[in-house]
Each structure stands twice: as structure tokens, then as C-alpha cells.
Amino acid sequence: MVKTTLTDVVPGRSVRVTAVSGSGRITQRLLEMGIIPGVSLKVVKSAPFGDPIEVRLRGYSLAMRRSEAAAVEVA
């Protein structure tokens, strides 16, 4: 089964989050962010080279790395 992470999601799309994989400072920052299994979040847009993502989940906004987005599985 192919995994889908954030960085795969086109801008303008809701997602819902399925994982945060991995261990460490970047899993427990997005962990913190509230980007939690369940939560369902949009990708606004992305910079014009890619990186970073802006994401909006639970009424704020945040950019993100995709190197942090890769962490993300969603569905």
C-alpha cells in the first residue's frame, strides 16, 4: 500500500491525517502544532520552488518544510 504524505497533496485540497511517522524534535513539533491522526487540514498554496507548504487546520495557518510535510501521512 502507497503511502500518501502531505508534500503529494495539491494546493486547494483537504486532507485528513492519517500518521505522523518518525521520532523526534520534528515529530513532536507537529505534534504540538496539533497536527495529530484525525485532524483535517487544507493545503493553501506552496512557494513557488515548492517549499515551503502553507497549511491551514483548526482555524490558523501554518508553513511547513516539506522535509516536516513528508512526515505527514494523509488520506
The other form holds:
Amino acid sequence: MVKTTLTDVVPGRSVRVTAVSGSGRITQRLLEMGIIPGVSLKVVKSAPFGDPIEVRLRGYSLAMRRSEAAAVEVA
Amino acid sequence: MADRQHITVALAGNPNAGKTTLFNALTGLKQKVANYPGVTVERKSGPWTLNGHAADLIDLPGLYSLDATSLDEHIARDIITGERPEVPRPNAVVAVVDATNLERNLYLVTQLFEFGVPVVVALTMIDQFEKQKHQIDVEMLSALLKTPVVAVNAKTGRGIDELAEKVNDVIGTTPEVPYVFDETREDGPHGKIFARYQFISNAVQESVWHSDHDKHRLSEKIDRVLTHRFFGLVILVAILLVVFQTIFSWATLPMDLLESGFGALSEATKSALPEGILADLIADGIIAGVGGVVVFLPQILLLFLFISLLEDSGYMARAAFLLDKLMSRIGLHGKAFLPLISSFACAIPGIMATRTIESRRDRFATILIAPFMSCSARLPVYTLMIGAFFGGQYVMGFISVGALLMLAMYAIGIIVAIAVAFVLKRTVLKAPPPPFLMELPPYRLPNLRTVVQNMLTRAWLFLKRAGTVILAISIILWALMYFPRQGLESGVLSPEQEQTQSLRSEVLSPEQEKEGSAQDSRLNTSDSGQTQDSLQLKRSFAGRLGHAIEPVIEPLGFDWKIGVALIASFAAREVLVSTLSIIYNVGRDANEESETLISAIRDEKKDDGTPVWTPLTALTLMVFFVLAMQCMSTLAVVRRETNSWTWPIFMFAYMTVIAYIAALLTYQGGKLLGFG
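Switching forms now, from the form predicted alone to the form predicted in complex with its partner chain, please provide the structure.
All chains and molecules follow, beginning with the one already shown.
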């Protein structure tokens, strides 16, 4: 089964993070910003040219490129 | 107990947590700003009184984590662990925590505990938080964190004294890490991060009451418009137009005042000092050279005012969000957009504005292409060339050739900048695309004091440090045009006469040409029809350089006289016009609209009787001016902002090479096509 990532989420929907894949710097940064398994977040919108996207979690807003969002698995 | 004589306290916190406002409130106006040795991260420190004892408060860069993935984090970590020799290891850390964004902000605090440094938490934005009918049990939070927590408000002064008291209390103690982390857990390499957040979630749940994170409601509404797919872009363009229009129109008056002020100062120096080399050096070398740079101060102040306002309000992050996709196509960061737009006014504030870009390589790439944006100093050159050769010409009956050429020059700059950025990011500045993880902070009213202080600090840095390098280069350039003094025409001048007629090389002070002395020029005209000024120039080192580079510039259609003007204009582009005026003997009051200079250029003949200047020569010169690095002030700022000589030298070299090749193609191509 194909894993669902943040890039697949339609703006306006809320999801729960199940895993953050990878082990590099970007993964570490995502985790440090609070995107850890179990946290729920909402995809707010994408920028005019489709990238980056804005998500809201833990009471704040975070913008990230789709390439980063692809590492975040959600359910 | 630590040595009471040397208490150092560090201020740490997330970006947008209210750190700068608190820092300003604690230290007042006595703060010092410098760069950390070896890096361009700004280093601020100031005095803070703790229980009657003097302490040094140092401001760490805004950061999310201490795991040293970025330069800022690395520096902060080094300071906390005492590994930066120029900063003593802090006796305590004040952790600035945004109450409205508690969970993420506390993450940094948990890391501070692990470093074993005493921590006092300063809770900011508490008033906003309470206004939203949320409550926070400060005592409970303090008990859970096992460290003092103080609610502060920099504006009203709430909690400021208590903060000093608590910091004084914790100095010398060892903090307790309020959670257990089991290294052997199965959570893998990130187990530590999970453990920290686990602890934070529990602490926040127990000490904070709110039904919903609704503080974003207002921001969300604003964002529906400002980051809208279509209207967001329209508004962005409108904001930029207003900003630049304002910078240009508001800055004109103070700039004119500064120009005439420096002109008057220069004149006053000349009349106060006995005529001779000293007066000339001070008036034409130092005052004119430094003055030529200081006149940009009003533009810089205004630009930084707007940048501060846009940044503090939270809009800048939205602009980067809107444009990141476009900018990343050419390998730049979304945040590079504003600095590049600023560079159309002047590259110096544009380059200083790149400080908002965290990635060093992205920042340097932006700095390196900023001077291709056609700044206002190119306008006199375009105006002169178009006036002399393309004035009053139209295509299709109504489109002005001059306007088309002007537009073409701006376009050439932009196209080359894009191409260079593309190449740089794939060669010398090659790096994996930096993570674009950017907080979109809630919209806030900017703190006026922070904005003004920010503006003044930057302006002072500009004056102080750019000024020292510029002073040195000004003197060198002045000397090149002033020496040697011997061998003036036929040697019939007595030393007194020579002194009276001594060259007041005003190449660095266009403002003086306007007021300057047409009268002097006529007096100085010798039998051969040349002014002493142009004779002096011919025989000066600069003049000899002009002859020396003639073989190099000949393929561009330039003679030695244009060569002298080119060399002089490497200091600043506007200098071209005044140098040509001296060379072509039209009096130093000539400016770009001067009919005499225009006709002198049209009439100038080579030895074989053919004209030196053709429309093609003029076009070639314009192309050269769009692309060449002819601004010592910019180089000085690049030197400072990159903290190395390598980048300004590289910038100078590659831009000059590109300019030369482009000019060569223009001239030779034009000749092949039968022009000129």
C-alpha cells in the first residue's frame, strides 16, 4: 500500500502524523519544529505556484516545500 | 558563587518570540553591535543591572534548536558551552518563550537544560495570550520545568525587575533536567527529540487552559487576502511599488541637502586652508569621496525602515512564501526577492538586506548578482549617451528610441543576473537545496522602538565601516588623478601660478561640478585650448593608465580618453560624466544634460578625422556600464557582509569579464552588421 504523505493532503484537511521518514538534516529539522509522530496538523493552503505549502500545528504556522512535506507520512 | 565582577547572561529564544524587544528593554540604548569574528552573524551585547550588580547581556541569534544544523545554531551552542573565546561562558541564560506558541518555544528550553546552564524563562506575549481568554499557571509551569518562569512585558515593564532577581538567584546553581531520557529506548536516532516533546506536551497540558488555538484567527483572515493565489501577488507588487516610490521621492530632498552640504564643506575647506596639496586632498579626496557615499544614507535609512516594518509585522515571511517557487527555479531562496528589488535603487542596501537569508550560499549568490540590477547611479550615463546619439528618435513614429534603450539596459541586467545565479548555484555555490522550513508568524503591530533602533544601528554600521574602506579607496583614486604634478604644459607656469591653477580634481564630487567654477575653467584654458585640468589628467597616473589600457579597450571602440573615464568610473559610475567633462574641456559645471558635453562628444575626432564616438560606441559603453562592477562602495559592503576579500574580488573580476565580453560582442557585432 502506498503511504500517504503531507503532499497528498487537500488544503483544509487535518491529519495525524504517523512517521517522518529519512535521517538527514531536513528530517531532524522537521522533528525539531514539532512534526513528530502523533501530532495532528492541518494543511492550510499552498502558495500561488503550488509550492510551498502552509501547515498549522501546535498553535503556529509553518511553510515548507513539497519536497520536504513528502517525508511526512500521515493518516 | 560566580565571580560577581564578570557576570554574563545570554538571551536565547526562537525567532519571532519577542527577543529583540526584550533585549532592548533590558539594555536600553547602550548596546553594542558587531559581527562574530569569522562570520557575519550579528553580535549584540549591552549592560544589564542584576540586583545592583553590572552584568553583560549578550543576544544569541534567534534559533529553534541547539543541534547545530545552521551557522546561527552553531554559534549559539558555542557561546553557551564557552567555546567562543571572545565571549565568556554565560553564568545564566534567559530563555525567551512566546506564551502564544508555548509548545514549540519550550523545545529550545529543554535543550538548554541539557547543557547544564542555569535557565530563567521569560514568558512574552502574555498579554495577548490573556486577552484571548486563555490562562497560564506560571507557578505550575515553573514547578514542572523546575526552573523560574517570569511573565514579562517590555512595553509596560511588567516582570522586568523580577526577571533580574530570578536570574541573580539562579547564578551558580546547576539546573535539573526535568525529564528522564532513556538512551536505550527503541525510538531510534530521534528518541531524544520525542522525549523532549513528550515532556513539553505534558507540561503544557497541566499548566495552560484554553479550548482552542484561536490566536491565529485574525492572522488567518488577513492571510486569506495577503497570501491569496492571485490577490496576494497583486498586493505584493503594489506594496513594492509604494515602498520604492516613497524611497525615491522622500530621499531626494535629504540627499540633495547632503550633497550641497558636502559641496559647501569642501569649498569651506579650500578657503580655510592654504591652497595646495593638503587642501586638495581633504576637499577633493576625502570630503568628496566619503561624501559621495554618505549621500546614499537617506535611501538606506528609508529602505531599512520599510524592511524593518515589513519584517516585524510578519509580512516578509509571506512574501518569501509567495515567491519561493519562482525564485527556486533559478536556484535562489524566496527571501532573495526583496534584496534584489532594493538593488534597483542602490545595491548597497540591497546587499545589506540579504541578511534575512539564513543559508550562506543562497545569501552569497544573491549578493553576487545584486549589482546587475540597474541602480540609480547608471542613470546619468544612460541619459548622457542617449541624449548625445539617440535623442528625439522614434521607431514606428511614436516609440522613443531612448526609452526603448533604457528599458533594454534594465532587461540586460536582469537577464544576466538570472543566468549568473543559475550558473553560480550549480558551480561555486553549489549546495543541495536548503530546507525551506519557515515559520509564518502571526501578524503583529511592529514595535516602533525596535524598528527605529534597527534602522539606526544598520545606518551607523554603514557609516562607520563602509566609510573606512571607502575613505582609503577615495584617497588612492584622488592621488592617481593628482600625481605626478610635474611637466605641465611648457613649464612656463611659476610655482605660484601652478598653485593658483592647481587641479581641483572633482571627479569624486559631482555635486561640486554643478556649483563649481566654470569661471576657473576658462581662466585655466591655455593656448592649446586645453584646460590645465585635462592636461593634468593626461599626464597623471590615471591618464597614463588610460594610455596603457588602450590596446585592451580598442576592440570595444574606445580610445584612451574614454579609458581614463572608464578607470575613474570604477570608483563610482556617475564619475564617468564628470571625467568626460574634464577630458573634453567643457568646464567642470557640465553635467549629463550639458549641451556642451553632448556636442563635445559628438565632435570629438580621432587623428584620422573620423569621429571617436558613434551611436555604436555609445551603445557599447552603456552595455559595459550595465554589467561592470564599477562601485567601490558596493565592493566595500560585500567585503564586510561576506567577511572576506575573496568574494568582492571574485565579484569584481567576473562582472568585469562579462561586461567586457558583452561590450565586445555589441561593438564587433554592430560593426559586422554595418553600424558605426
